[in-house]
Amino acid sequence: MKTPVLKRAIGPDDAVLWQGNELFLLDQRLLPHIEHFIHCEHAKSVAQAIADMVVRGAPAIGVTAAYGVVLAARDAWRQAGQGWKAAIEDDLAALLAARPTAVNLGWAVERMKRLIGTMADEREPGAVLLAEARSIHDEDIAANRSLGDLGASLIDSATSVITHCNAGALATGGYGTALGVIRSAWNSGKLERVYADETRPWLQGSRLTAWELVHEGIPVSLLADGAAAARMAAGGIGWVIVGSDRIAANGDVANKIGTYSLALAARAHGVKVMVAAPTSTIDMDCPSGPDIPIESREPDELLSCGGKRVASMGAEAWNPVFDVTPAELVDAIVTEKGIVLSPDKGKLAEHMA
């Protein structure tokens, strides 16, 4: 397995690296204690890395899948020459099936497929597809910086915020969505402290969000997932800021399990809820939250911790990865295109027009 040689220290913006014409993924399952890259040589290894949560976060999954299409095309050309378009189909299907909820995955693969449809059969496709994948990556970083600044503009004065799961640079092409807002707010002097839910069962808040914020020098305190309401009741929290894996056409938001209860607690305590996501996360073909496919994972993720069983033998588990927060609990959706206050179907349609 190859490890990339970097000219700088590894940081949150290095989660997805195309280097030396090869793809490397920072293994987020091992953070914060081990900084190790997985080398993906083929599209199926990219799909497996996505499914195994080596890389996670809807925008990062989309960027990774785009590079996976490049690897698929390279292999298809080697195997089939001018028949590469037919030979690539199985790999594209594997990429599309890796995670069902994150809409960016399908968006990125479909964008690459549209480009494939315009290409000549007799020309080696790698260089053209790599340029498109790099564009998707670069566009995501630029979008995150824009939405970060837009989201920070909603914060009137210095306050503390709560975030859930990880929607930072690790979950995107770079800079982050929810943590992009937080980074911009910190740079603008509008942020006092971030309270990060630990986010069971994968502990993305403890392992990833805290790692990112410490790396950026932003004060962070961890919360048990059930402590957020009490922290709001104690005062000093201005916003809940989260990302999203899919936003329906009516403004319903699918995000990491626990986001819905956090939004309910925020409404009860007069705390505003901001969802930060690129427009590629908004699925205008999905009418509302109940239409969003919700991924479930193995019960053992809840029944065990750190590889050791913590639940009584014979106990079962219900382990959906995401929940849906109704649009009426969301005060603002922020994308690279602007801000949608009190989102609904009409406002999102106008935003996406």
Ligand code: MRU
Contents of the next structure:
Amino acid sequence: MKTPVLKRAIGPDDAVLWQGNELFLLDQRLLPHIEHFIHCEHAKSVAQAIADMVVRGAPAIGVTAAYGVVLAARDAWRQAGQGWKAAIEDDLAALLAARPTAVNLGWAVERMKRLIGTMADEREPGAVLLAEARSIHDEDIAANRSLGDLGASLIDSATSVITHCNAGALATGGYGTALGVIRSAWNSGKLERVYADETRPWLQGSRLTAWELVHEGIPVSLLADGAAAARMAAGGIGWVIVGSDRIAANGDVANKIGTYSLALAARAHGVKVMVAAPTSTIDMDCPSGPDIPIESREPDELLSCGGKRVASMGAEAWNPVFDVTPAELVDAIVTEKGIVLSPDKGKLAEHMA
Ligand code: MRU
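For comparison with the form predicted on its own, provide the form predicted in complex with the named molecule.
And the full complex, kicking off with our chain again.
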């Protein structure tokens, strides 16, 4: 592990950095108190960093995995020369297996694999693959800026919103999806305040979303996850705005555990639900929510907090880290290509055509 030399002050847009031909990941487990980068030299350490939540958020792990393929190819060329395509397979499998729910990971690795399929065996592959990984990264930022503005256009008049988990710059190539909409809405004077669910057990809301919004100067108040319905009942909330890890072909949405209960509460209180995600999050090969693989993580993540056991010894835990919100509870899916109101299978097929 090396200490990177950063050319500028870091901020939320620096979660994934390719600098001096090396990959650096901002260790999101340590935020907001420690800003520390991990230097990943090999694809397997990239896969481990994704599994361990150093980098998280669906588009960010897709971008990271694409750079991981570059590292894999670099190593395979050093070790096997013209046999690099066979030598890379193990690393690609490790990247694909790092986390199961976010489709962006598989989407990015498959895109890199398609390019590999067109490349010559006898040429050093690093430069061509790096250009593709950079395109994936740049396209994600551009998509977020577009969908941010589109999502903000759905907000009629100044209101407060609730968000869940972290779907910000940290969770993407930059700018953010749900927080992209929030940034755009703030810039156009349509946003009063963001209420951010703290998002147990990893506290992405209090550690990451609050950090990003404070950084942007956007007013943010934290909510205990169980407080969201009461906050809606108190009034003044126009929208719930969230990101997604995978959207099925019928419009069902997988996102951080707790999104489903948030959407149920929103429907009960006449609050609208917006899901902001790039098209790389839409999985047209996945028919509906029950087909989405849901990651379960170690019970200890729930039984402890900040590395300290809080639950009674002997207690067990059920710890799925994503849930599925049925399409009928979603008012709008916003991508870089446009807005899908009251999403269903036909509208999504048209959107993705
Ligand atoms: O477990 P995480 O932190 O990777 O979960 C992240 C989320 O659920 C985000 O809301 C989702 O990936 C969208 S990020 C733009």
